[in-house]
Structure formats: structure tokens, C-alpha cells
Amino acid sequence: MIIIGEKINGTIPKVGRAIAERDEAFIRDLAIKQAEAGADYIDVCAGTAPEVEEETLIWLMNIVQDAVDKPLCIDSPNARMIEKVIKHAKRPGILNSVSKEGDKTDVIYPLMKGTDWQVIALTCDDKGIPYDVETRVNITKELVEEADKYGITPDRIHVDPLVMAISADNQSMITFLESLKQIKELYPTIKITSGLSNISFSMPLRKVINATFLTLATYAGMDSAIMDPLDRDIMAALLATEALMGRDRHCRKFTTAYRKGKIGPKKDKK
């Protein structure tokens, strides 16, 4: 599983305060902790007013790249903003995101041409997020076909079929998994991702729901997730799932994480 660490996001209250106060030490520490916990990419999202987003994103990118040796996932709902800040990335990572909304493909795909950048592709268009599998699959086809014009192969695309909160749509996970299945049948090398915690919005015991969804989706073929690597329960569920699926030779990753105190009950400091 490819872990995209989600913690450096200005919409999270503590992070928002750190951004407003330009608390570099807080952001640096958050990047280091996520990398040490197993994040493969560090997502950076300003979550600020549009007029200060560029400055804030560059500030975040510089701190994270100085603190850890992990590629970035540059996160903005504004494709033009990604276009402005991408030059500040020291190496290719993931662009978050592209969709069939507006001119996003016309902005994002040219940035990726001839590079090793990857992209998160959302299955939505100008009509919004579709509830049915067929429309999500058709949008994926359009995104992949458009990407091919720029030499972007399916293995560089992380398709997010946009799992809805089960509090609003009780069939949300079923729709997600069926979309995953059909997309993988069309494009075997494509990656499937999700914003993991979206599934549990407005529900009690959110961590339990998130961990269960992660387990089921990983078994079904999900390749990456935007998630909190500092959540010990989520990481334990992921490592256990991969061990049970035969992906962890001799269960070394699971047992090592346990011995190092990264999963399981926290040990009291003496």
C-alpha cells in the first residue's frame, strides 16, 4: 500500500493555526513523524484563502522537503495553483488532483508530460460526483484517454472513485469496490486510491469504520490511500491486512512495527 500522509492540511485546526503563525517547527515535526510512521508521500495542502495559497504552499513545500526525504503530494482544488508552485518541488511526486471539471486536464496533464510526476484523478465532472458505477468508470476512461495524449500511462494515475460517506449513502463502499473492480479490468496497471476518512463522515466510531474500509478496499485491490500514518489503529489494520494477504514475508513488517512501538497499545514512558 502506498501511503500518502494527510496531516499537513490547513483545514485541520492545529495545522491551520501553525500556518497562520508560520510555526515552521510544528510543520517540520509533522512531516518527520509521518515519514517515520511509514508515509511514502507527504501531502501539502494550504487550506487558506486563495490570495495567500501560493505563498503558503511554497512555504509548506520548502519546509517538508528540507525536513524529510519523501516526495510531495501537491494538493490544491485549483489546477492553476498547482501550475504555479510545481517548480518548487525538488523531485516528482503526485499532483492532487485532476478531474473532468472545467479545464483541469488541460492544465495538469501538460505539467506531467515528459516527467515522472503521478496524479490523483477524481471521477467527477462539471455535473458533480456521480452516484453510479457506470458514470465513474466512463469518467475514468475519459481521463485515461486524455492522459494518453500527453504520454501519461495508466500506471502513473491514481484513480479516486470518490467514496461517499456511508451516513449519506449506505451503498457507498459497494459502489467504490465495484468501480475499483471495473476500472482495474480496463486498466490493470492503474492505481486506485481514496481519501480514506471520507467514508465515516458524521458517524460514531470513525476509526473503526475507516480501518474496516481500509481492510476491505486493500483486499479488493486499492493501491494507495490519503490517510493518517500517525493513527496507530489504522496502521495496525493495514499491516495486519498485508500480512494476511501474503504481502509481508514472515510477517516481518508487522512484527517490526510492533516491536518498535509503532502499532499496538502505547507503552508507558518510565
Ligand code: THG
The other form holds:
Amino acid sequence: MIIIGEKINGTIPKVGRAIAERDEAFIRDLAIKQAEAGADYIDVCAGTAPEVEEETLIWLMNIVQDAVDKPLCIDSPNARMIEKVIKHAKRPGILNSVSKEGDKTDVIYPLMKGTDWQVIALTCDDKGIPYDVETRVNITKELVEEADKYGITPDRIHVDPLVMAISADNQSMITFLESLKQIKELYPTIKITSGLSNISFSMPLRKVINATFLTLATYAGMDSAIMDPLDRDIMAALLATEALMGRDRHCRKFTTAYRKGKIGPKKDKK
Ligand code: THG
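Let's see the other form, the form predicted in complex with ligand THG, since the form predicted alone is already up.
The next block holds the full complex; its first chain is the one shown before.
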């Protein structure tokens, strides 16, 4: 599983406060902790008013890149904001995100041409977010065909089919997994991703639902997840899933994580 650490996000109240106070140490610590916990990419999302988003993102990007040796996942609802800040990235990571809304592809794809940047492609368009399989697959086709014009191959695209809360749609995970299956049949090298927390919205015991979703989706072939790597229970579930799927030779990753106190009972740091 490719882990995209979601913690540096100004919409989380504590993080929003740290951003407002320009508390560099707090952001730095979040970057280091997520990297140590196993994040492959560090998502940075300003979550601020548009007027200050650019300087906030650049500030966050610089702190993270200074603190850890992990590529960024630049998270903004505004494609032109991503265009403005991308030059501050020291190396290619993931652009979060493109979709068929407005002219997003015309802004995002040229930034990726001839580079190693990857992208998260949301299956939504100007009509909104579809939750049926057919529309998700059709939007994916459009996004992949458009990407091809810029030489962007499917293996650089993480399709995010935007899973709906199960409290709102009982079949949410089932249609998500069917979308995953059909998209992968069309494009075997494409990646499928998801934010973990959307599925459990307005439910009790959200973390149990998120962890179980992660387990089932991983088994079904999900490639990456936007998640909280500091959540020890979710990380334990993920490591167990990968061991059970035969992806962890001699269960070494699982036992090492346990021995180091990264999962299971906390061990005091010496
Ligand atoms: N898809 C894509 N990008 C995304 C999302 C997605 N970016 C934003 C979001 N969804 C993913 N990021 C977060 C960040 C924080 C939280 C949820 C999603 C969050 N955090 C609380 C915290 O850390 O304190 C609570 C954690 C918890 O209780 O689990 O809520 O779907 N492409």
C-alpha cells in the first residue's frame, strides 16, 4: 500500500491553529512522525482562505521538505494554486488533484508533461460527483485519454472514485470496489486510491469502519490511501492485511513494527 499521510491539513483544527500561528515546529513534527510511521508521501493542504493559500502552501512545503526525505502530495481544490506552488517542490510527488471539472486538466496535465509527477484523478465533472460505476468508469476514460495527449501514462494516475458515506448509501463500498475492478480491467497499470475517512462519515466507531474499509479495499486491489499513518490501529490492520495477503515475507514488516512499538502496545522511547 502506498501511504499518503493526511495529517498536514489546515482543516484539522489543531493544524489550522499551528498554521495561523506559523508554528513551524508543530508542522515539522507532524512530517517526521508520519514519515517514521510509514508514510510514502506527505500531503500538504492549507485549508485556509484563498487569499493566503499560496504563501501557506509554500510555507508548509518548505518545512516538510526540510524535515523529511519524502515526496509531497500537493492538495488544493484549485488547480491554478497547484500551478503556482509546484516550482517549490524539490522533487516530483503527487498532484492532488485533477478531475473533469472546468479546465482542470488543461492546467494540471501540462505541469506533468515530461516529468515524473503523478496525479490523483477524481471521478467527478461539472455535473458533480457520480456514485454509480458506469459514470465513474466513463469519467476515468476521459481523464486517461486526455492525459495520454501529454504523454502521461496510466501508471502515473491514482484514480480516486470518491467513496460515499455508508450512512448515506448502503452499497457505497460495493460500488466503489466494482468501479475499481472495471477501471483496472480497462487500465491494468492504473492506481486506485481513496481517502479513508469518507466512508464512515456520521457513524460511531469511525476508525473501525475506516480500518475495515482499508482491509477490504486493499484485498480488492486498492493501491494507495490518503490516511492517518499515526493511527496505530489502522496501521496494525494494514500490516496484518498485507501479511495475510502474502506481501510480507516471513511477516517481517509486521513483527518489526510490533517489536519497535509502532503497532500494538506503545513502547517508551529511550
Ligand atoms: N481524496 C483526495 N484528497 C483528499 C481527500 C480525499 N484530501 C483531503 C481529505 N480527503 C483527506 N485528508 C484528511 C485529513 C484529515 C482528516 C480527514 C481527511 C481528519 N483528521 C482528524 C485528525 O487527524 O485529527 C481526525 C482523524 C480521525 O479521527 O480519524 O478528519 O478523499 N484525493
